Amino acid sequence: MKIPSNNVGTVVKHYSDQIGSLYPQKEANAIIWLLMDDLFEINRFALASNPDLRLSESELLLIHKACKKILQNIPVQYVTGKSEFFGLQFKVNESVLIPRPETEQLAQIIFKELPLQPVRILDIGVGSGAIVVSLKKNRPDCILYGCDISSTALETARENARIHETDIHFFECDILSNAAVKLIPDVDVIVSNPPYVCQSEKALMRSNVLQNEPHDALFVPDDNPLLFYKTITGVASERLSSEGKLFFEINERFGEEVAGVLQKYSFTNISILKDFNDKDRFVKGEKE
């Protein structure tokens, strides 16, 4: 379907009404802005400003193939290869989750947690590196680690402290092996936001994702979907500082059950704590 006019308020309700063929219209409206501003800096307000802003022929030709992409189904964090996440802007691709919403709360949380002395802090399953890059930005006195089983994933991770100018140590581990806890440091906070969707709970997700994300990040077997909350949690009780902490991101289903796995261990104050959604999605206690 031809554009009507190279208008850019013409052209965003274009893109913007196709684009809501796949989400709800609100959402579509900020994907197409979001697009407008990472392709040319166009935004709501420079549209305001200027309503006879028009677009060129190359321009349009972009914001064509990138809203091809978003009717493909896949994500615009994706598209743009970018995401925020604590106020930064982060490198993303399909080896690594988007972040999401709930893992910056999570990020918030430990940061308001820090004592005011340096501490060590690894992330398992560190993915793009948001969580520990967003750490050390704000609490440079502070070492760093982050691992995880993928090395496309350390590739995206390491990029993105480089490009925030943050020293981070990432390697590469199992954490499900049993090799794994030879290579943990001794630190004082771990933090993991691990696989924690039941395999069950695919037809519960959106298209883009199933088809987009990576899934070994993503899924558990509905027969031990506390996986990977045990083998980290066997982890921490070896590696943490005493008083050190241990931070989750879990199903919300789970809460209680993580908790559960925590006092096993012998882990003191434990917490369920909820999302901005009011579900039950993080879970912290102490070593002993």
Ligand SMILES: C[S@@+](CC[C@H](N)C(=O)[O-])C[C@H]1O[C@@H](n2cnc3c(N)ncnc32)[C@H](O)[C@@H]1O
Given for the second form:
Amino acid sequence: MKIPSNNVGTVVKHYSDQIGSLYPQKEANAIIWLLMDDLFEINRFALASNPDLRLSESELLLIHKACKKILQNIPVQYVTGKSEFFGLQFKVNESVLIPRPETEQLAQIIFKELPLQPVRILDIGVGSGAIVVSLKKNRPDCILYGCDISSTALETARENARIHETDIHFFECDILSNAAVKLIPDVDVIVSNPPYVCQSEKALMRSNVLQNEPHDALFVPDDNPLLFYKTITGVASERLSSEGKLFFEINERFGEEVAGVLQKYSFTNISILKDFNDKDRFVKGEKE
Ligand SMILES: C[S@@+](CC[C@H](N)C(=O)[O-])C[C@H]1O[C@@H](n2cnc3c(N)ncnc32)[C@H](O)[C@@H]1O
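Taking the form predicted on its own as the starting point, write out the structure of the form predicted together with the ligand.
Let us now look at the entire complex, which starts with that chain.
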């Protein structure tokens, strides 16, 4: 990858074209500008106001290395080590799922439904900690818990809680194990965005997700797609306070089935909510 000049405009065009071989051109442009901003705090406006802006040799090397990773199919969030969620910046790495815009929508739904008085909230499968940290940041009066089977994900979640100066109780727990229910505290709200992609849906996924994001965070067996919903609803029926709320992010194919699980456990006010793409994406319900 020989760069014809150190002029910022030329460098951006050069890498944007290269990245355009992997991503749609609009996305490729967004990626190169995200890297320029992250590495050198240079944005489109800086270039527009100074078209002669140049990079030093060491800066050229840095952008070259970052673009090389993008061309190796690594998601830009893992290259920068950062992802934006609920207006906050989260540290991410290969041990956590990159938080998705749909999950941000889930956090918004929960935030709007929180009562005025402080409540106890648990996220099962906390990953990077994006949901719990965002909720705690906006409702410091609430008590937040987060658990995950992955100790490395928990390390990242703890780091994000520290960065955002939020006090959150994290603990390791395999929610599918028999011991789980004993580890789960009594709470008023449970949220989970568990693994929900069926193995057979792999073919529909982007290769950079498949090659880089943790499979334990993504996939469930084809013959048991409701595995996590059944288990978590069972745990929620024991650990939620009366009128406590349960919120799930779901596979768009299984809205009715997940709602059926909540019904089976006698939850009330059950609804299936759509995401911004008009797909069934969330199920919520209330304990009797
Ligand atoms: C889809 S990710 C969600 C991460 C984060 N809450 C978010 O929304 O961005 C699912 C998470 O569940 C965790 N997980 C997978 N199996 C689990 C299990 N048996 N018990 C607890 N957590 C589990 C994964 O490690 C992963 O962090």
